[in-house]
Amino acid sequence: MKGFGTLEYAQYPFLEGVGRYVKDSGFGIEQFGHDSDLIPYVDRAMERIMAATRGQIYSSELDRGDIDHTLLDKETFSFVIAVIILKICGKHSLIKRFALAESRRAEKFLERNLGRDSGGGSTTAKVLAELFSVDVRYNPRGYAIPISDYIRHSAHFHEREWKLVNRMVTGGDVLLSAHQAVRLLRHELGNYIQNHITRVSAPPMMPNFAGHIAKLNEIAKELEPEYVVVSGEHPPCIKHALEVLKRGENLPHSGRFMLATFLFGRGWTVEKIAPLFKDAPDYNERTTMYQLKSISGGDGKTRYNCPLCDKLRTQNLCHETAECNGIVSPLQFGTRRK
């Protein structure tokens, strides 16, 4: 098992050798779903999930530094049985949400332990290498990452801090900070954790699980994206927007941006835009709408203009194809030009 403990299940619960811990340590499924003394451990599972479902991050006993070994097996167990939960219910955009707020949670642990690490074999840089086959090694002046798995696990990053030429490299690694070299992974975190759960098979209904269920399936409903209509023709860095999100998908940043002030500049109301956010993994409504309000200088302040082509190619968030025409900015697409 890799030298993982009670105490990395607790914390990474999705490690590959949890099933095992829980099967040794004499529980099942079964008797979750149908034990009654066993309750509290199906409660505390449902709190992590209505956690997500907010889109917050489930917090314990254990972000306070509590290491008492019921409380380890209740933190492992909950997830497990919160994972079969979200099976049984079937809602993939509560599992989205759920991978989500884990892999949050896991980030703070991971940045903490790793911060704290000072040698090499550390537990920490074993669960990184576990779950993405990466080398982190503690260096005097940081931590150290081959530059092939730097190269790797940064292709998605479209911000130019993370470019390879503006980051210190030194002896063919890179050299990042514990919330750097966390915050590298994170987006392969949330995805592993989704595929965790999907390749965990649904047992039928039991007992302890149908309430819980029922209430879930009500708020799945709620967080069903409204169904709004695109009209007319979009440029396709937009139409790509457009469908990342409608894959449920995660928009960086600088995309989300760049849909939003397009929309704006096409006549787009605060109230049309917010909706088409509602799929996103990490979708708060209250977030969403103080951003769109922000952007569009609703608040008093500025009203942010759409980023100019050129801009965007830097972010590789540009999708040029012939169409675009030689435009300078998203906004002229589908203009006559003499």
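Here the rigid core means the biggest group of C-alpha atoms that line up within 1.5 Å when the two forms are laid on top of each other. Residue numbers count along the first chain shown, from 1. Every value quoted in this text rests on a predicted model; they were computed, and no experiment measured them. Compared with the form predicted together with the partner chain:
Residue displacement note: K278 has its CA displaced by at least 2 Å between these two forms (rigid core superposed).
Once the rigid core is used as the reference frame, the Cα position of V244 differs between these two forms by 2 Å or more.
Comparing the forms between these two forms, the C-alpha position of D37 differs by less than 2 angstroms, with the core used for superposition.
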Contents of the next structure:
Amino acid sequence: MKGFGTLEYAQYPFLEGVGRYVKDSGFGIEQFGHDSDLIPYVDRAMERIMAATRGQIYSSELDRGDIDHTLLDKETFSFVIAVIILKICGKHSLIKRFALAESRRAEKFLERNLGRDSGGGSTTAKVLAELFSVDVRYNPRGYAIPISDYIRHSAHFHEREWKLVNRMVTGGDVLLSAHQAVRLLRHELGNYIQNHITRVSAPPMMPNFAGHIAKLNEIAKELEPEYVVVSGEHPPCIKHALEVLKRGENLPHSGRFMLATFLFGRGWTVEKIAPLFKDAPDYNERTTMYQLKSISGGDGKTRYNCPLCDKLRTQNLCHETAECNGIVSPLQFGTRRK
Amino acid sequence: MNEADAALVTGAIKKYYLDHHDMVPTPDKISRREFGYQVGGGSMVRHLSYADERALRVMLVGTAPSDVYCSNACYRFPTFAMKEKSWLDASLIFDIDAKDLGLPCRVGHSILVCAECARVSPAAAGKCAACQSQKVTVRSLPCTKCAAASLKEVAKLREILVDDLGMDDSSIHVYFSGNEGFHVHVDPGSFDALGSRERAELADYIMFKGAIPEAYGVPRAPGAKLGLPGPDDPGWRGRLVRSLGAAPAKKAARAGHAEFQKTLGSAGIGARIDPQVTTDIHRIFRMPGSINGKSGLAKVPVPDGSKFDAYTESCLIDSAKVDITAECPHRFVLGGRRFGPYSAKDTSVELYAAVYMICKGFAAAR
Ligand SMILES: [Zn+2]
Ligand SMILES: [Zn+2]
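Cool, the form predicted on its own is there; where's the form predicted together with the partner chain?
Full complex below, order starting with the chain above.
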């Protein structure tokens, strides 16, 4: 219906239509779990997961341009099976790593395909529209994205090159290169994949998966991160953000910004804050340090203040309780008299 | 403002809303809007809602507010406290204020009203000339130069909204605020769902704030190849080169990254909007066609392209003569007539001028 074919499903196996596609190809989870003829698919699924646990991006013949039909199906099915295995296993640390690695993989395809596309209505643009509800159009000067869509994503970037004033803007659109267009949206790709996995319900254990899952449980034990103990005097919005990070789920940029500015406001240092982010699905030490430093007002820049409660409410970051006692800034939590 | 002054002003405003009810257009989706008003310039009553045009008219005529405001945002529950209103969207608004333009004419038409003795002194005096008090309020008189300079900024803004942001010219509505500024309202569009932080990005764009040399073809690495935009490039790229001139732009670029950053900072090509107004998504904003309590003048539409005399078009209060006592060191023009200077003397003037001077604090009803 969306006009996606086997190639798109293989490259972006988290697209909405994939479930239907697998079914229409005559396969079901039960078969993958029981049929010994299908074990090669399960093995490939395991390869994908293992690569992710090692912090690598799974690569295959598909990356090298092989688009043989059976190979494409193998790619698509192995992703679907991997998700099922992860769901049965139920370890957040593994799901998080998998979502991150798969988003990096998809990002490569997006960028490569966008770079090759020419002419409006390209398949890749359709993929972007489906994933992010962003209307991307090809234009001889670059990829045109409506300004409002652009700002929705870019306003939370800290690098100045992303400011609208530093972009080519015309007639209501921002013009981006394929690389920039993908970078603009990549943060959400990981979220999208993670949400996709969250929505899948876990079936009962099946014979083809049992050995793999036992192995993954072992690996997960080693990966289970140790947490910084945080005292209970934080307001509910901050506690919630810390919990999201602990679970290895993605905290939106606005949430990270709130958390960092709040902790700076409480006198924490960059070095003390940085480790809190290390379980985020897209954690990168250098980027995190850089962003924290720029929020902290280091390097002679302006220090950002913790957003006020009103603002956090509009960003869905507020989790007000009676304890908040009508404060207007999270920093006032517990400090207000009477 | 004493009782007699307040009675005169409120009476004039009531008559205005009776006679000119068609001047105040009913906002669309009126029941989703928050309203607020002040009476006699007093404290603000907010979180009000009017179900329809009739209810709004009844309030205007019945209360005769000195100032009346309506949210550019729509809410599910406009009368609730701010955090419970449930914000839906807000159309874009812009404010350009002559006060912020730093014009040299300002001192010549500003006057000081003393908070201690209520006497009036020229701005050049720096304090109350009568009692030497420093507690003075600066009030500005009509100035055609200020209006013209503000309208120039409005024109810049309009060009950016149309050419860069892709708005339809007919969706942009410009108003004289009734005192010193100009307000630009934009019809509902693709930006309405944006939050405050996103709107700050738009405001920075419009003001040409935060530009970096790399984005304009001047890389950080010394000696790297320059890629200056052409004069016909879209958006700020072309506008920057057209403003600097091709040769000076090239010269500035050759001076290096740091120097070019300074050139960008001092280019002065942005439209000088007040970013706080644009980024505040919970604001209640002076209603078109309503009286501005700082002047008694109305917030009136500015037709595109034609000549517009702000201080005549906005003079919509009656012109029957009334007696006042006035003190004003400068002459000013209002409604096409000259007034002042007055040296604390009794005089008889048109009602609109009386209201203007009383609102500004340099006249009293007699
Ligand atoms: Zn005085
Ligand atoms: Zn002036």
